[in-house]
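We begin with a single chain expressed as structure tokens, specifically the form predicted on its own.
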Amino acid sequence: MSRIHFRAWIVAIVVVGLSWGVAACQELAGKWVFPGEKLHNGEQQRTILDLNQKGAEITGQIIALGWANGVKGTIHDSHFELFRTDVEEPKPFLVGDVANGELRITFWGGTHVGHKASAQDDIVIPAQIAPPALHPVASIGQAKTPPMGWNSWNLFADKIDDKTVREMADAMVTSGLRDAGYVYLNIDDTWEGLRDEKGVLHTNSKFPDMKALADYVHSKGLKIGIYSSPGPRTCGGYPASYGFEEQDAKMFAAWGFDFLKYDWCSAGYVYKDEAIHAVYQKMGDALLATGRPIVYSLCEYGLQKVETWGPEVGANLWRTTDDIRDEWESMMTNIHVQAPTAPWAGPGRWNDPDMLEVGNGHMTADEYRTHITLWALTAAPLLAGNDVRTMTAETKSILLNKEVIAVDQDALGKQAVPVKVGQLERWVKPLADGGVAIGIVNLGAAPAVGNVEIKDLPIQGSAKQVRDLWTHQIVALQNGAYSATIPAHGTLLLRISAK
């Protein structure tokens, strides 16, 4: 989840301006509110737009329960287009029109209406609690290989509940995922209820007994994860751990959780990005103090070069990218953003380009094979995000390819980097046995021939055997080389062992 990506179940928000003249500009200045759905804890979601306009130029800020972001755009007559201020993007993420004192916008396929906000609509930002002084958090030696498992967000979003988690636990066993190494079953956002007078955060009605649920997951030979944020709200607008870090960490440990995903989101309300190191350190200290081994996963989208300081706050993995979507462009963008972080990857410290979309239906089988191939070559966590209860045979063959998983889980922990030649992209990963794994990705829209020259690879010794990890066959070299036709958006993945 991302502080800048809206959930499909949260009413989208928008900013707008006009070039109709002075009177129209004055009408649009100020705050607008977009009422949202009721959260599962009974609170009302809403989004506030604080707008400024100068001629055809629009600037402002979007603030919701869970995130805030700057916006900018332009207006032509009554129609506007809005872009985020934190990234360069070719297309507007929101378009809309103004009419009759209302803002009507289309965003991610939905149409929504906003009106002028009153004082009662304001979102109160809590006073800042100073972050602690920096110090290293002791490592307890977890996550020697990239964590593997399943996360609820990509498919279920706010629809995840106790019943579904139990069914997923059952399916992870019967499908073979658990035995292949997918052992973490992680509950993402929207489990939260409200805090009581003692500050205890209760679950909402979707999760009646979190301790019993954790016990059930453990009984299946799996581990279980949970989600929170260092800000006052989660991305979805639910109460988060701001000011309650120690209390929440103790609660997670008492429930029996083994993994915490900690999402930046509304921390931007109260902290500058420069404070992110100390802010994440606070929860790292709190988790360590519980005495329970809890894998600590940071979700901060690569802010402040997290790969360079993540281990110092007690973390085992950290996001390097924005949220992934189930489409080729998003998947490839994320893995290319991940590429420069390679020097900092290794046992216990993993760069995370976000969860897997394999099996969710919006990419081809070749694209999904490329997806997991690249995650394996870059030593990324493998956290499935599909419905494991109803996997097709093809999806199973991709997720359960033990030879590909072995590349990801290689004990050396090296992360491959790309070299692009025309429409082909080559990724080479050194392995603990002295050999290498090499992937050649066809970025083009037509089949292409990929060539591998053994002499160009960093093998310790000479090549002993060359194996295609998707066909599960040993392949023969011709004059020290191998060639194969790679389908559009597909990948050739070879493991070359050394003598």
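Rigid core (definition): largest C-alpha set, two forms, superposition within 1.5 Å. Residue numbers count along the first chain shown, from 1. In this text the structure is predicted, and so the values were computed from the model without any measurement. First, how it differs from the form predicted in complex with ligand GLA.
- With the core superposed, residue 468 shows a C-alpha displacement below 2 Å between these two forms.
- Relative to the superposed core, residue 97 undergoes a Cα shift of 2 Å or more between these two forms.
- For residue 53, the Cα coordinates differ by 2 angstroms or more between these two forms after the core has been superposed.
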The other form holds:
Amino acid sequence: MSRIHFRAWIVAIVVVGLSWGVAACQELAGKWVFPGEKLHNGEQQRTILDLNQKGAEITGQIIALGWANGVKGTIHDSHFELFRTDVEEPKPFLVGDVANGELRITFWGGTHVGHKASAQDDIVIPAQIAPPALHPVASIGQAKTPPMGWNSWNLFADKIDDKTVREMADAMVTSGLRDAGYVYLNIDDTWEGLRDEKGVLHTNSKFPDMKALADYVHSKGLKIGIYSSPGPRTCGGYPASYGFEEQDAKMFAAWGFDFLKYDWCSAGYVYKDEAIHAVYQKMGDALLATGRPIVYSLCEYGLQKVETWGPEVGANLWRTTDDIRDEWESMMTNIHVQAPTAPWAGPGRWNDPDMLEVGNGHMTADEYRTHITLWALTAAPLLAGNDVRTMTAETKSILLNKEVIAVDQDALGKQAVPVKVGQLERWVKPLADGGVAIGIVNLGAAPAVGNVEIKDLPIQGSAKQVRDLWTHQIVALQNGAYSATIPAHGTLLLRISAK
Ligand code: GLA
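Please give the other form, namely the form predicted in complex with ligand GLA, since only the form predicted on its own has been shown so far.
Time for the whole complex; same chain goes first.
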């Protein structure tokens, strides 16, 4: 090849390479809108991806009515992958492709198609209201034991309405749940309508008369709970209590609510995470000022070590985890995330690894028995999340196991921690009578033998009686020990009472 030809080849390769390079970095900078569902209050949900780009590097944020996350990642050819900036995760939070001026993105299991946004798509972020100075909110001595009841979110999500709540109230009585201690009937997100010019937050058409509904639930010997957020929007995108804390608290009290779940969600738009304590205190003060004893349940997924300051804002329980799913891995992840919060649990202050999935159909009966056993051993709130109108006998036998409930509700209020040996995990909970409850979870995929040696347990005095709380039998010790075969993902749960 002549020198001239050689140079021409080099130039050609560089030019082609450059144009490939351009193709390899399609331009994503700008705002993209992904239309979502119509909310029950008539508003349009949407997600905005607001991106900056330098070569293949992308930064920006994803924001919807109700939640937002910083994102960062890269694009190659037309494919891009974005990770959340607030947590380290091995897998991208969002993957997408760009073609013909449209973006196709997948996150949280859903695929959405979007286009360049216009100004009217913008999600308007209200001005920041300075959080109050810190001071302790007085405790009125609620929730001496972990709250028990039912919550609409896990199964019904936005399909909850007045009729379903009334039917659930009836079923909580006829099924025996109420008499077993499940007394709170909690309406989660999607009850909200629009806020009017006087600042009154109305319900949407699914809940025509909240006061009448609360009266009905009370007439059944139950208590009733409601949901909001300290941000401008709830996680589902509905109007929330930002700037209207006192007004909303008064309205919840006037309607007759006994429990408030207060979910961080869009509060992250307007406040820094460090303000979280003061922001939750604001609603704690507002609830106290109503004069109605309202159990205060924080939902901020464990941010800023909530277990260390929850009681100071007047709260009685707080989520320690992300949302549970009806799957073994999710359930076990949540209980392991809950584990380090153990030293902070006690009467009036409970760590909440999220609501129960028992009876929702995606775990085996052994896995559901493990689920409620672990919630009981960790003194977690027991908020059922299934359809209590149509429970199978098996689901009833799990949720209504009074001996397991007694472990959860034990007056000492201790939260067990796990110790793993091979595939077996032991959780020991000291009880008010000086005895203990011990659960041995088989994490493995095959049956395994679990052994309990009484001398290893922190019993005050000596062991009087050993009961298996799932077979409901007294078991006999052999040389101070007991062993049993535990099915895959099942649990042996013993209660050893003290002399
Ligand atoms: C968050 C909470 C859930 C539920 C939904 C409602 O995801 O963690 O428990 O309340 O919001 O939108």
